[in-house]
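Next up: a single chain in structure tokens, the form predicted alone.
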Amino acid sequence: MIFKLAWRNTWRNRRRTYITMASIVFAVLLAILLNSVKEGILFRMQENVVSVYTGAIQVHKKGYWEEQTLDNTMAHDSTVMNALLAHTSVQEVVGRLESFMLAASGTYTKASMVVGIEPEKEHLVTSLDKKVISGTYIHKDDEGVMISEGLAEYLKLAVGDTLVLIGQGYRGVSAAGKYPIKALVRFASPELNRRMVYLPLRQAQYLFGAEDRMTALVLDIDNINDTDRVERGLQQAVDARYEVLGWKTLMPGLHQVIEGERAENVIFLFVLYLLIAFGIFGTVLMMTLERQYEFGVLMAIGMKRLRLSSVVVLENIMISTLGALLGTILSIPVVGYFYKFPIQITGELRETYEKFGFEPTFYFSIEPWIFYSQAIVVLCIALVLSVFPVFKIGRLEPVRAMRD
């Protein structure tokens, strides 16, 4: 009976009940959106930046990455590399060996990061081979570099050129060699674009003087939001030699970027909740006032005032669940066509985005619990504001509400 008299009285002044879905069907759409394009972007800038270079974990020796020296290397450990396969998140293995050393040409020079790798397996981490804009990607056996457009613009050299690395090896030696350039590959990143270049583990490994040594082992894994559950899990696994690092030990800055644009989210999202609930409470209130002598006579008959407010809060939640799934199934198709196809940024503003380092794509994301935390939220509203009728019920003197 409660339920009957309840859903009745919602549609008995259409016009109010429609006015009030309608708004929070649109600030349930709004909200879906905003959460949507601000997760996507996230997770893309996270994702791009993490596999640009350090990958989601890195394992190092034991204080590598307080004091990034080659003779803080470690040696190929078969049994590390089998405990860190083993772990069902681990896709796979690529080592690496990397120190900065002078790049020149002619009368050019330029501090660079030099990284030697393992090329079949590096491009399943960070993709190098698809940033490849001019000659070959190199294979474990060449005695080639690939450097970054920049810093081949720098040194005034391009593909079929040479280039000379002088440095510091393994325990002091001297680290010089020249190489022919493969390969140009360019980054999003301006200073990754300024700096990089890459050789061959082995040819790394001898131009370094340190034979079998690498300064980290780079993991692919599935789902870069699993990393500091993998991370703890591999730390296990390895013996107290190692350090097992996650991408957010590996840039703090980007993960300061990345909470403080979720943070400045909260802050919106709770504005706009607070119109939502002002929308909802001026029903209420009306619906409430409006209804005085009603209620009135209903309790002048006998209806229990626990009863009634039953029926008047059951009629609050109604109209609210009813807007926010309406918003939530409006939101679906509009959020599945901005995922398959993004919004593309142009003219001056993409050029600023692609300046700093930053993909010119507003990407949406369709993880389920945007769309649910929604309706689950707009009613947890419904029920908060459902204690004004509540209490007007509870104070209510059925005589004085008729004659009002």
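Remember, it's a predicted structure, so these values are computed and weren't measured experimentally. Numbering follows the first chain given and starts at 1. Under this definition, the rigid core comprises the largest set of C-alpha atoms superposing within 1.5 Å between the forms. First, how it differs from the form predicted in complex with its partner chain.
- A displacement of 2 angstroms or greater separates the C-alpha positions of Gly296 between the two forms, with the rigid core held in common.
- Asn265 is not among the residues whose C-alpha shifts by 2 Å or more between the two forms once the rigid core is aligned; its shift stays under 2 Å.
- Once the rigid core is overlaid between the two forms, Gly279 counts among the residues whose Cα shifts by 2 Å or more.
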The other form holds:
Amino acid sequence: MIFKLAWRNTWRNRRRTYITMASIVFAVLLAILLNSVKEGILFRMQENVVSVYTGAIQVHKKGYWEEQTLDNTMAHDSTVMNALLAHTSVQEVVGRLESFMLAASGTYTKASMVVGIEPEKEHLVTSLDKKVISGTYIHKDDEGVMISEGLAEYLKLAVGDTLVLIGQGYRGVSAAGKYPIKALVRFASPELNRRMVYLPLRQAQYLFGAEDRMTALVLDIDNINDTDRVERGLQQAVDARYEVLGWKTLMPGLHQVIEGERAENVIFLFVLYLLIAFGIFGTVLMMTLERQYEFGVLMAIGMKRLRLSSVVVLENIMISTLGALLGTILSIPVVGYFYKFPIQITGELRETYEKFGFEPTFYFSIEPWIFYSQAIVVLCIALVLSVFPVFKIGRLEPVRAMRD
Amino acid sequence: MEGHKDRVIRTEGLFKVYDDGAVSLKAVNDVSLSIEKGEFTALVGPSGSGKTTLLNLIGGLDTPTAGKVWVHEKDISGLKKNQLIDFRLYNIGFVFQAYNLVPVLTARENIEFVMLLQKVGKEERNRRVDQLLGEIGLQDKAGKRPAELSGGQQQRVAVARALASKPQFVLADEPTANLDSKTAENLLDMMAKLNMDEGMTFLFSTHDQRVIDRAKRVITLVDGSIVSDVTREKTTIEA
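Please give the other form, namely the form predicted in complex with its partner chain, since only the form predicted alone has been shown so far.
Full assembly next; the chain just shown is listed first.
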């Protein structure tokens, strides 16, 4: 009966119900679109940056991240490899050995990051093969290297030229070598673009005198949004000699940027929902005040305050849920379309985006939470606003209500 | 007093004073009365004489400034708000001047409503609603909402609703005030029949001479006090 009463009361003033619902539909639609595009862009940004270098998760010898020296390398351990690969979310584990060295050519020298990679697997975590702009991607048995475009320009080198690397290896040994350049790679990030040198892992181990050792295991996981959960699971899967770090720890700057963007979005949505709240409150206010007499009669004939309040709260929830549901349903084809056909930025803005290393495209996300979270927010607003009629009913005196 | 098994209502030294600081008004002034089971009583008096206030006090809708109200020898003056709601639900049927049916419920659902509040089983509800619809002669209007019924039909449904909870008595505040003569007569006939056939106790507040003419007992209030209390032989049902 409570449900029936609430449902029919909802439609007592159809025009008002439609207007209230329309405001909710519009706001939910707008909120979903905003959230979708924001999350789409952030996800792509996160994926792009993470896939440039760090990968979603890395495993190191415990203490390496605090003190990144070759003395903190770890030996290849098949037990750890098997434990990592046993996790359902882990697709691949790729080894790396990296350290800073001096890159030189003729009279030019520059401090560079020298990274030993497993070429046949590295592209799974960082899409390195797609960044080759000239020459050919290295193989595991190659004796050549790939260097970033900016570094090549600085050292006046090109594909086929020879690069000299000088530095310190494992346990303080001297490390030096001459390598032919097999390819140039280009990064959007200017910092990476002027300092990267890649060579096959075995070559790097030989160069650093670190036979069978690595600084990091880089993990390819099936969903980057799952990083935190996978990170926690893996920490338990490997023993205490190792540290498991997600991209948020590996790239705190990026994490802060993303969180900042989300916070900005929350403020905008807060303003939007504040407007919805006023719209719903207007209806709640009218529905409550114009029915004081009726409430008085219902209490006179024996309806308890709690039950009467339940009817009014339910009415509120019904209008809000219907609006939120309709808004969500309407948003699905719109978001779906833009998910499939992202908005391409054109003109000067596109150039600006590209100049700063951003993709000039507005991607949309179809993460389920983007849709249902709006319905939950609207429902919460409705519940909070229900305090008003509940309060009024709680203080209602039947005689006074019927007399006034 | 313990000997009055059939006494339904008793008030003693009942006062209701409205005081807004500047003016003090005694709406009910030292009213003591008792109503027995099966009475068909009219509470009469000029406007502002305190009829509705007295009904509200007896019905537990309002609290007295002083004095007590007993229903079946139970003192209701000390009950808390929620206890009073429960008390009204199980003991009192209300009929209001403006019918006051729930606008979104059909005639049938309006009658059934109080039984739902009482948590009466579905079978019993249906049986009782059918019976009451038969008694008020509105079986064919069972599915109509109040807006689709005439004033008289709405008031009949209101009476059926008041009776649906099987109350100890029915309080009717000016039940015929908004009805034309013929409809009012029909309604009074129906209530008189219920009074005679089922022994239902009715207490009306009214200005309406037709109601007064039908009442077995007429209590006259002036300025909140009882100035006369006349009991007659029996009530009549018009042909």
